[in-house]
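In the block that follows, a single chain appears as structure tokens, in the form predicted alone.
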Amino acid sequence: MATLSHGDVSKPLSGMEMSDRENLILEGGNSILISEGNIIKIRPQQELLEEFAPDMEDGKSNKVELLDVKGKAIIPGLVDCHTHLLWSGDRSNEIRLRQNGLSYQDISEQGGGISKTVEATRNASRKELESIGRSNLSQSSNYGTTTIEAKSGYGLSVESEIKILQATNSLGGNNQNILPTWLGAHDFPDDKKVSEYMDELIHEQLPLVAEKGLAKWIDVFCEPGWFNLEQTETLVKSAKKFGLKSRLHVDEFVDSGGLSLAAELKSCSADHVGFSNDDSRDKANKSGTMQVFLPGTPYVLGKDLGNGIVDCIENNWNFSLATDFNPNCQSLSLPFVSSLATHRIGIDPLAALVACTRNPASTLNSEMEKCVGSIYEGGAADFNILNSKHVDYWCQTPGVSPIFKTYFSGSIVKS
């Protein structure tokens, strides 16, 4: 059992300590005792047998429901700190334009990219948006995931993006926890000025989201091209004035400073970070703010994968890794982005866990009634039982869920 839940289990882990197996990984012969959705006791099995079913005959007990797992290692539910939900269109051509010579912004500049489907988005009523959240989350359960955050910003108008946080805001509870962030600031949208749009971002999308309490954040696409430094800047200010902490898309194409502010603004993580030099890692690191590596999306641009995960670990700087779904690289499986980072990255897979699991939930954990993330006494009894009897099982079969059961509040929600 992988319960990851050495020391302050609200804490990151971080460098060796990711792959410390003699604290993280408790040796079989244990059960779990859950109640009411929470985690009561982690024992001895017989230990637990003898307090709780004394009249166990066949496996069977009149006093406690059991399940004999058969030898197969459990870890925690996995969290996916970086998502974008909900969307709607079509954008499987542009692979072509990317290989006849296109980048990304190029694809943006022809009508592609973030406005194609923007527009698509925009047409779709927020029934058809709510029906798509399920489809997607289903997907994301079936590879383990039992906390997902979930951005808007294929609306950018005022109408659209709270359509999308209101159908975000209707899924969740049941199978997962959904935590909604606000990124009105994806892009800025064709028919309006990079003025008038900042101005809507400032005085009309944000009230509205903070009075209906849609978000728990917001996040600024910061890149060259998009919003600059001074932009984001505003925006994140703007948006602790009203109670919300914020969470950015930094330094994917270039290194533009975009961690660094990340760090100065003292934001709960920096998405992509593929290309954040030294000294910002190590800004951000001593700020508090998770560095969020999503090389899934490198990997479906057909780009290098980087060294910021291997330079993270070396130098004990936080990270965590998350699918990063959205329209260019649908993927909702933390075991294929764990996949790569071990199969060509060469992490070390309980590393890799601790990276979509309790490096994530620390960033998450303020909004949670309970610390998710681990397996601890106290904690949701939120987990995952592999088709094997070893923890690094559960990153080892890409295209393939390496997930038995999942448990939801102690409840199985995939089997």
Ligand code: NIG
Contents of the next structure:
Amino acid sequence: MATLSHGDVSKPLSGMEMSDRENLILEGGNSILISEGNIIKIRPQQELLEEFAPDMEDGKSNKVELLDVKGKAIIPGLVDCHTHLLWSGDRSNEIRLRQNGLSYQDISEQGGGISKTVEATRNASRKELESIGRSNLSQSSNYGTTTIEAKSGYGLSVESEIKILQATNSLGGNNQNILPTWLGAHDFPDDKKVSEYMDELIHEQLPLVAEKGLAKWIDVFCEPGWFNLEQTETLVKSAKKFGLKSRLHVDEFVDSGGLSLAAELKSCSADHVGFSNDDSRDKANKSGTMQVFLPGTPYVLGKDLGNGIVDCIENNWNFSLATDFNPNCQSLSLPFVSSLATHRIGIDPLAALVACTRNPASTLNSEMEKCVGSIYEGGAADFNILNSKHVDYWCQTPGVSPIFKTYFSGSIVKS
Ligand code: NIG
Ligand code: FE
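Would you generate the structure of this protein in the form predicted together with N-(iminomethyl)-L-glutamic acid (NIG), following the form predicted alone above?
Below: every chain and molecule of the assembly, starting with the one above.
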């Protein structure tokens, strides 16, 4: 059982701590006692059975419900801290454009990319988006995610951004914790001037989102060609006045100083960070800004996965992994993302697990009743039972879910 609960469970782990099997994995022979959605005890199986199921016969008891996992490995519920969960449309034609030499930027300039998804998403009703959301969530749940962050950002107008966030909020609950982020600053809409849209973001979208309590954070796509450093800073500071903290898209294609700015603004997380330099990484770590790598995105864009993750491990800088599910990168599988990290980058599967559970949870816990991302007495009963007795199996089945059963809030998740 990979409890990952060594030390203060609200804090991330870094460097060698992330692959410290002795402290993070509990040997076999233990059982978990659950009541009312929480983990009450983690103790040797015999001890729990004697105390709570003294009447047990043929694996059954009248006092408690028993599940024998037959030695299968258990890991925490996975935590996906960066997704674009709700959008409509289809951009699968873009792969051929990329193969013919067009860059992400070129495709965007030709009317593809974000603006194409915006058009389709604006045309979708809230009900349609909810149904798309439910289907996406069931994918994510199938891969063991029990807590998921979900960004808006394919509306780019007051009405559509609010529609996406309302749809996101209405999905909450049975199988997963869903935490919405407002990403009105994902791109500039075709029908407005840059200055007009900045005004709309600050004076219309943001106050409405905050007043209606529709999002936990604000996000900005800070990248040359989209939102520059100055616009990003203005937006993050405006959001702070409404009590909203930030998670940012930075340094995806070039090092534009985005991670450094995120650190100065004390953003909860700075995501992509593929091209960030070591000074910014160090600065981010010192300011408590989590670096979130999204290797699925360079993978689908045909790009190098980079050295950032290895640099973080070597320098004891906190980092996380997430799916970045979006119209280009259509995977909600953290096991797949971690297959990239382990099979292609050489990261220890246990370190990858920490990067998909406890570490991203540390950026979301402020919005949760209890710290998620690890298995501990008193914590929420969110965990996965694998189809293997080896913890490392969790990210060794690319394209197939490694999950036997998922518990969320003490109940088995029904697909
Ligand atoms: O994080 N890069 C910005 N946003 C998304 C992709 C958006 C899109 O291409 O639709 C991302 O990769
Ligand atoms: Fe993203």
